[in-house]
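A single chain, nothing else alongside it, follows as structure tokens in the form predicted alone.
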Amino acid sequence: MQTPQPTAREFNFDGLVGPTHHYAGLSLGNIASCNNANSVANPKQAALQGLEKMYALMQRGFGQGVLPPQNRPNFTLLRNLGFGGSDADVLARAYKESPLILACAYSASAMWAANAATVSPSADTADGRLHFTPANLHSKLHRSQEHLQTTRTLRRLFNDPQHFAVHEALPSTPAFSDEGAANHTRLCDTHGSAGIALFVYGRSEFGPHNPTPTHYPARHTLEASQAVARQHGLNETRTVYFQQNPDVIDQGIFHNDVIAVGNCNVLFYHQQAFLNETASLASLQSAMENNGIPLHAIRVGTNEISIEDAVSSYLFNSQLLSKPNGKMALVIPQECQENKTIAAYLQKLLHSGSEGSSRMPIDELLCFDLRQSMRNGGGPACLRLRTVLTRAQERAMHQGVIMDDHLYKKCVAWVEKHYRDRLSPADLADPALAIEVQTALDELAQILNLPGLYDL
């Protein structure tokens, strides 16, 4: 077996909500996104809510970083689609002829950093480096444009080839449709020891041809996960593939992280999360036991929580964070407390953990107001990219994005200065907005000590 890595620490790199956060209903299959289409968003509040979560978790001692937003609008996309003239002409014509394409070019969805990439810690990879594969997000136009900047950003943050490898995104074709870490969970004994990579896919391009959704699209393929595993040099005996239950995709579970979350040896999941639940869990348990890792599965039955309640509350789009006392904190959106069924279940769960039972690792709930993100279908887990860093890797990465008191204050002041508190799809036609965003991002690059981050 592979020798355990030196002491390692998990960091969550949260996407900083961009100045063009709006509700255009671009994500078919994401019920919250579609239900709130064309309503008025508050980018300033959204960014401040996200920063508050980052700062609070940092204060609690959890590793926390920031992923900067992407430059919007994407004029290259608009011009490639035939909208010509000056920048103002491009915006005006796009809004007149295809406001949805304009909304795609303005999308701030890179804020949901769980889709930014798939990450494999150095304890799991053949060459002992930390590996990233940016997700191509092929299934949605508004997200398929993200991987170029994501790759550029990750290579600026993790730029030491001795410690890091940032791969190119997979080919942007249906066979390799890749949604990133939203469909990947790493289970382990400790963060620094070799773990099990659990990939969850919606469909297979080349087989096996199991049932697939009939109403909403299955966004992620088995072939994409297999390709990422090869890129990262993962050990086949420590790699497991589950198919997502197509029935729940048709009920609004567009990514696995809306129905399951894991940390260390704990998998918190809904009974209907996976196709062939019994066989799937048996294969995972076997892989873990063969590598000396006992699986602790917390199964939530349909009789306890319905899929409808899971989707509306985003109970499973929570973060599971390891605490020094050996227990775990569950980071939830406030919608979980507002749903009586979910709130009652969580109190029961919390009571089991707080009694000190070795059978229940969760002994604390951390609740955050993320309403602006939730209205577009993104909860606490959507907002972060999980990354395990050894101490040497912590020192080797770019330090300007690590959350601390100083960076929090600078980012809050930046948001207060540059962000609008009201943005509707009609506002995207305003050429002043594009200028405002460019000015803001140029300043942010200086705050994060990433000059030239947005240069084409």
Ligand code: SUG
Second form
Amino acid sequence: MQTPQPTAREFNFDGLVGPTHHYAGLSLGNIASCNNANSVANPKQAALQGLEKMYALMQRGFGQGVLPPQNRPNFTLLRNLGFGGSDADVLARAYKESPLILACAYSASAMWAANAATVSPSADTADGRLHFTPANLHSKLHRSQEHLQTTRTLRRLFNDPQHFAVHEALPSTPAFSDEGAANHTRLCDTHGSAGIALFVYGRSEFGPHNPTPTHYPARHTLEASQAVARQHGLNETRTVYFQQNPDVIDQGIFHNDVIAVGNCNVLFYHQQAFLNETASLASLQSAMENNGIPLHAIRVGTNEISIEDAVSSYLFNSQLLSKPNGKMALVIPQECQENKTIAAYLQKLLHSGSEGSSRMPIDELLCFDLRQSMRNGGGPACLRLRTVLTRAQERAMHQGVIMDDHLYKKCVAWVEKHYRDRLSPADLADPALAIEVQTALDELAQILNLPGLYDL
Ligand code: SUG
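Show the same protein again, this time as the form predicted in complex with the ligand rather than the form predicted alone.
Next comes the full complex, and the chain you just saw is listed first.
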């Protein structure tokens, strides 16, 4: 007898790190970004580290795609902010008068694809299409410029209206501050069956007015998540909202995916992740049970792992991936193995599965060196946008970004040819860099078979 084919498959679309990756300390509340401000980055190594993860996961049989980087510097942004003259004048003036604005216009932050959009698979939406809402990333200047190109890119990749809907980003205003899939977890039985959408927000504009962080910004609002749920036609009985614990935002947990990760019916989370943990979990459990999905919560106590260790190791920013054997792999950054407490915790976690061949769903760790991205606060889960595709959607989408041996080799050669191996914020003043980026992206659009992807 043949094994039945699953009706849908999860793909991870990883942001390909752009040629201007650098450390400018642009994200208050993101401790790695602030601590590494002005250090020298290696964009070539960053892009190769990301590609290596994509390739290794593809080789293991996981669905893997690439999201192309964005065009930088953003001359429109610089000109709108009053820097005029020729392109070279614009760069020189911006560097002299506001190097931070120049760093924003040059930011490669679109690499963190978990913030590109919120995605609802067709099993969850009223019209049976796969829905995307690009995130407005309103709370940070360098990120707020991403959504225009993100929308353009997603519309090129998912351009068949029978299968896909790519919405406009929400209005860019504090009430609808949206950070995308980093604050959205889909829990389900199998990827192809109807799931529960768990949205986690940092604050509410219109109420309830619960405590909010006092030190660092809460980037995402309840109202943004509710608007996305409406846009996507999600069923109210299968939609749950949690407020993030403001105390952990104040300790550097700027997105929920830095403190929790879910896959299928498993939620791996830290005890302090949510405000009102007990009530929150109960509401999730009841939504899941009403839909015949038993919640498997793996709760990590503060006595096992401190918030400080969670932030420095990025344990919860791992990818939790379903394997054909019915178990899951946890894709972790190397920093987890280097931290003794985290490494010991992970061994115990894996062991707890083998001992009783119990219900422990995780039976494998896959570890990657993503140091270049990590130094800006981006781990394995930040780098990817999860997208469940039915077989028909898999065929209907643009094929040029699906990772395979050929694309991997092409991308590596492209990075080797065009990327610098040293970039500091001071190097952004060099007008040659802007030209190098344009040349590189022009060639990438051809490699990915996406002519006209950029407004070059
Ligand atoms: O938005 N870092 C990103 C990291 C995003 C991580 N994404 C998820 N958790 N899903 C941010 O804070 C740093 C840029 C700089 O400082 O140069 C930055 O934008």
